[in-house]
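This document opens with one chain alone, in structure tokens, the form predicted alone.
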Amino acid sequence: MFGIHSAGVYPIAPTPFTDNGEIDFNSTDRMVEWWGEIGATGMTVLGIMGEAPKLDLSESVAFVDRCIKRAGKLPVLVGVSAPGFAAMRSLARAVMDKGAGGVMIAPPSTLRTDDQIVTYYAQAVEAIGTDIPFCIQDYPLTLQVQMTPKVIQKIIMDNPSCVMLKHEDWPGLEKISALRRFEKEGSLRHVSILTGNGGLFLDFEMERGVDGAMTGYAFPEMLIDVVRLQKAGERDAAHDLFDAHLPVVRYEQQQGVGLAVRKYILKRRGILASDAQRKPGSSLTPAAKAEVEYLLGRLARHDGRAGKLPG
């Protein structure tokens, strides 16, 4: 299991598919092994960008099992969010039996009040079992659920099995500061905070006290390096590297086509055999591909990893 002090970078796995929509396990192996080679400290599968709703239970478990077997000692966090608690429990128990380190739970978009959010997480923990470590996913831009720092504080303090927060609020820097202030004041126990949003605010989020990133980006090496540099106190170097990648990060963060961009670049990097999404899904137009290639060419002037694309 991952510990409560998990830090570093947990890349979010896109689910690799073949052109005909089947799970591509060969690309899965290559992707997971690559993360270990470049210094990831864990990985997250079946997240929102992993097309999890397009998989049935047996496919989800098979994909998680393959990732765990290839991950070695790296902890694997699994998204188990579902419309009902029965499905959530089935998936959570199944992946834990396979060796997952813990699960991630996102709130359903129907929740509106603070009490509803707190009650939901209490019921989710009861459903999956208090023995399973879990991560709160706070992603209001997509999930349409607003969690205040006080609500997150209460969920953490009410549920000892909560060990991590995936922070994806936007803007969210003040929320990070508030949570770390609660911790210093003694009203909140320590949990790891890893950030998302494609790393779009990672440069300053590290300075506000997060432990690293849990997100997808076609160059996860940048995320790993920025986290390392910030922890080493090399602020300017961290920002310089981040700034060089920012145009690509921004382009990847477009709603509706972001996953298509990421998969396209991962295919260009030789990680994925296909950039296909399982239907319904998006794809890049020739104009969009040309824009991505232009951005990659500009990035290569500052980071040689962008110039070593076999595709």
Given for the second form:
4 protein chains.
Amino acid sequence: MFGIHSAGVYPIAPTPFTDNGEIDFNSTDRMVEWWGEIGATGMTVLGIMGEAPKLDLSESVAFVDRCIKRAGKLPVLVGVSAPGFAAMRSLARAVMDKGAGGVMIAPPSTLRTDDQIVTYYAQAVEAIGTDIPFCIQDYPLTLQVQMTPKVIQKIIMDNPSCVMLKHEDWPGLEKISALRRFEKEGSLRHVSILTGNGGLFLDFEMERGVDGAMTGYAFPEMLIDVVRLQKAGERDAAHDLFDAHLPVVRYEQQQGVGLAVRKYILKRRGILASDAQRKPGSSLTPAAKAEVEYLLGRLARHDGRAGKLPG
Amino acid sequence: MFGIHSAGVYPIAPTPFTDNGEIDFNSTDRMVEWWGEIGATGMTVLGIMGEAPKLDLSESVAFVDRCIKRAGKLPVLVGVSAPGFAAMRSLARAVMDKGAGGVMIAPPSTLRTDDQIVTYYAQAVEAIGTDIPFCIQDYPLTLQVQMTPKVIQKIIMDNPSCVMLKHEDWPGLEKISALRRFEKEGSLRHVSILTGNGGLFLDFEMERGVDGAMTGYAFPEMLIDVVRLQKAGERDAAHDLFDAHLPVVRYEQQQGVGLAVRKYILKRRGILASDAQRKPGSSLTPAAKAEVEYLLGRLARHDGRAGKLPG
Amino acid sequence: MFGIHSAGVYPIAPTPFTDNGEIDFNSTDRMVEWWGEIGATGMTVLGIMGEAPKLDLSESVAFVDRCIKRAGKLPVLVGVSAPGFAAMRSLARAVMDKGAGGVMIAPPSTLRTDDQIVTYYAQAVEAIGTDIPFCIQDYPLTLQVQMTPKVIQKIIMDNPSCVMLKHEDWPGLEKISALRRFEKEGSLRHVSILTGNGGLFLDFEMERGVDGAMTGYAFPEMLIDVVRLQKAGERDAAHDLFDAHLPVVRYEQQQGVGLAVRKYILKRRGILASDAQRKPGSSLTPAAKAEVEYLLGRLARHDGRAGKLPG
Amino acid sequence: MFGIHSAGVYPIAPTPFTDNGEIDFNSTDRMVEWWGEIGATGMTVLGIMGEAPKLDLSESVAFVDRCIKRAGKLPVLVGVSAPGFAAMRSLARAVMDKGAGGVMIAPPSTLRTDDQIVTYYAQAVEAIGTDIPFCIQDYPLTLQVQMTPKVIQKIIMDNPSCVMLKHEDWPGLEKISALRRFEKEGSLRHVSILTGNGGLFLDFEMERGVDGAMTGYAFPEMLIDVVRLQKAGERDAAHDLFDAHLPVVRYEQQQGVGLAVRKYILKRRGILASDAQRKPGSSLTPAAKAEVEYLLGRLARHDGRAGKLPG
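Shown: the form predicted alone; wanted: the form predicted in complex with another copy of the chain:
Expanding to the full complex; the earlier chain stays at the top.
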């Protein structure tokens, strides 16, 4: 179940669209089933890379519902960040009714002081209800909100329904260590920490004490294996696999362009029928596609799974 | 009708709530009727000070519908700014179906370059449909997006459905002159310009060529009179009236606090039954209330309308 | 002397230039002497409106030196904000050697979290030396750094050499009350608070507990009189005078344009020989000049000092 | 010579300090000589990672002078970005007198619109003089200024003394292609483009048309080899070497922490006597040092140069 002991890998779901912009439920089914097959322990939908603001409320709920139905026992975490608490509450209550495991809340970019951030989460919890487990999203690069370890500590301690931190500060290794140190010292209760940032530091983040990853890398198998290997103490093997993927991880982790790369690779891997984005979207130039293909070819020498592309 | 020749004063509507957070439709009726009586030429609802993000979609549409029904012939402009085009389109189509005169679109705070801003408006128009008249909101202080006169010119020239500019740059006097100069030179078609910023520069903005005001000052009678006096060439009388109100205008124009001041005064004037805001809201301290009362007392010496307060 | 009991009005000095961009020391002398004559209790040089970044180090020191020599017993506070502590220390030590009363330090715009702000001031004090009295500048509108009352409290309590707060948050009335409440509760030692923001809220700021003003309004006589009247308990008289000036205060308080207006008026008043700014500078359009003249004419009806313009 | 045909690798110099904060000229000599030996084609000093704001003017000039004396025929580019043009001009003229090859200018973070950016560079060139060759620094992640290809084109075409672009937009591959396409179309004269971002995309940037790299990676030999291999058409070999270094490149490219990692590795490599930073500085935790050591050990299996560490 989704909770303070969640671990492993929660892929961040892109929202599959057909070429004419409809939600592609067949691809959705295939994607969700695939995650179950390869060993994901949950999934996150309507996150930043899920093009959530391009869906209206009924579409959002329908997409979440479809994911939950196919996810079986895997918990589905739903991004409910919104400019106002009315929309946040509506979506949160609706998806919990459908069977979601919890929700993820990112702070609005206008927050600056420590008090503003802490207060925002208190108000958000009051708005959605204290019965809904939630995950803090700490992503300063995109969200422009900087949370210190002490602010995160206070949010967790003030709100019993906070069960997870999606950590994607950059740099963030010392922040992870600080939070786990608070835990050891007894000033912070345990919550699950899954890391994002495309997995760019997952190799060392595991060693600093996170429980896994929550990110959208198009080869989640690598994330799953690195988490498993690190937990098994096979450090070198974990780094070997990670390093083989790093050129692609790095290429995907380009701000704004990343989603186009990921959808392209997922299409090449046979998961998505189309790599279309809803407007306003980005797409890959021929030069970029050729670069991705070159990277995939190189990756296939190290990881056979990259070689099984149908295209 | 709402269009490129709109002039006069469009009050920005606060959304009236009861003390327990429900939309107060009786106060809404009273407020809308009052605007008609004092000579407003239209109104704008679900703007920044309308607490729009705290309403869900159905509440938003219900509130707009109620305003339209009471507004009679006065056009109702509806703020539809949203983090994504799906929600923007849903709201825009819904309120136009109800009889709205047009919509207002503010740029998201992430936009930086000239191209990004121009492209955003092109996409927004494509999303809502080219048949909906719209107003650009240029409010850098709050929105953090800086539009040059050339960017505004391009948006207007690229999009025939753009009929108005809500101007609230600060400083903005030279910007108004620049836009009107473009018009004279033939490089910009005419659109209506109504100014915001609480009316803090309305005295001179009228002289620079705007058509009126669109703002939430709690004595819209002053805005209406200043616009009328300036159009009639009674400059000194316009400034005399404006200056008498300036201490209150200035006090209302405090970022964040302003809405609490306005709702307080509107309650004191008998328009709103309650000055409550939905959470997260602000309220006036006793010290602030005493300051407002002192200002109202001073204003009453110059403008009898401030003296007719029931409280 | 400059210190925790400083009160009254510290005009913020524009740096006078000749039309060809040299520092105009004659105008400097005249300006400083004038401030002494009208009852200023100190002055602040090399502030944001002093075009400080357009002076190199030797020019800065020469200008400060000239001001100090003419200021007689009036303390001169010097803005030393800099992107690095090396330049800050160089300037601070140099001007203290010349006889400055203290320095003013603004936070760099990159600071976000409470800890970052507190740490920055600790490092700045370490850099310049604990023997130099300093003033915190809290100006979020321009500096983009938001300090809560608790952060200001911590800076003051951590650093004994902090003797003053230049308060120009907007809105800021409740912040002043919060700080003075800390003092009453015993959790904050007393420091002088002078307010900025062009004086736009000086009327009520005095009532909330500040000691005076530190700002660049071109009629500092009004600031001095309002401070005096409020201290004498003549509230209505203070507001009457303030309100008469408010149209001009408001016009000067336009971001970016303000300095051009102030230099223009100071030239009209015979204080500055030229209203030139060093490049990159702004200047008034004919339309703006006409607006200022109109405002001055109206002001003269209420305050004879505005009528004594030589121009 | 430094100019529009500059190519190869310009290492970004850290400023070496002794443990007690003095400039370490012996380490400076060793570092500069080492760059000459390994095949660097120039160097850049007083850049963002050079802790430039922590040096006062005389120290800055002394450090630049020392670098130039040791650099022999290699051109030295000097960062002169400053909050005001007076300081920029002082430093630029001083270092050109000492024999610098040119200067690098980053835009201040307050610039937003296209016109503001173009105007800023025009004013900077006027301030320093049109006789000083300069390099634009385009680094939105840190500088918060977004320059479109058209803005860069305009700066280059307006200012004949612009000879180079330090490109570190992220993502930036399409931007490079756009600029080189302008050149082919005849709307942009040729300038040298060297890329930054720690080299994180150098593999593909070379293929998109850049002339080399200007960045601070602690193994500049890799950068030099990748540039050479790509120019020789040995694409796979270039990527093989690049990929072997990517885990370290990625680790160094952590915002804020990067300089500590680089100074640590340069000390381990025997180039710097100390990895000290001037206050306020960062340093590596034991956990971070262990991670760097682990990465270096892994790198040594692929690149013998990483194995020759003395420590």
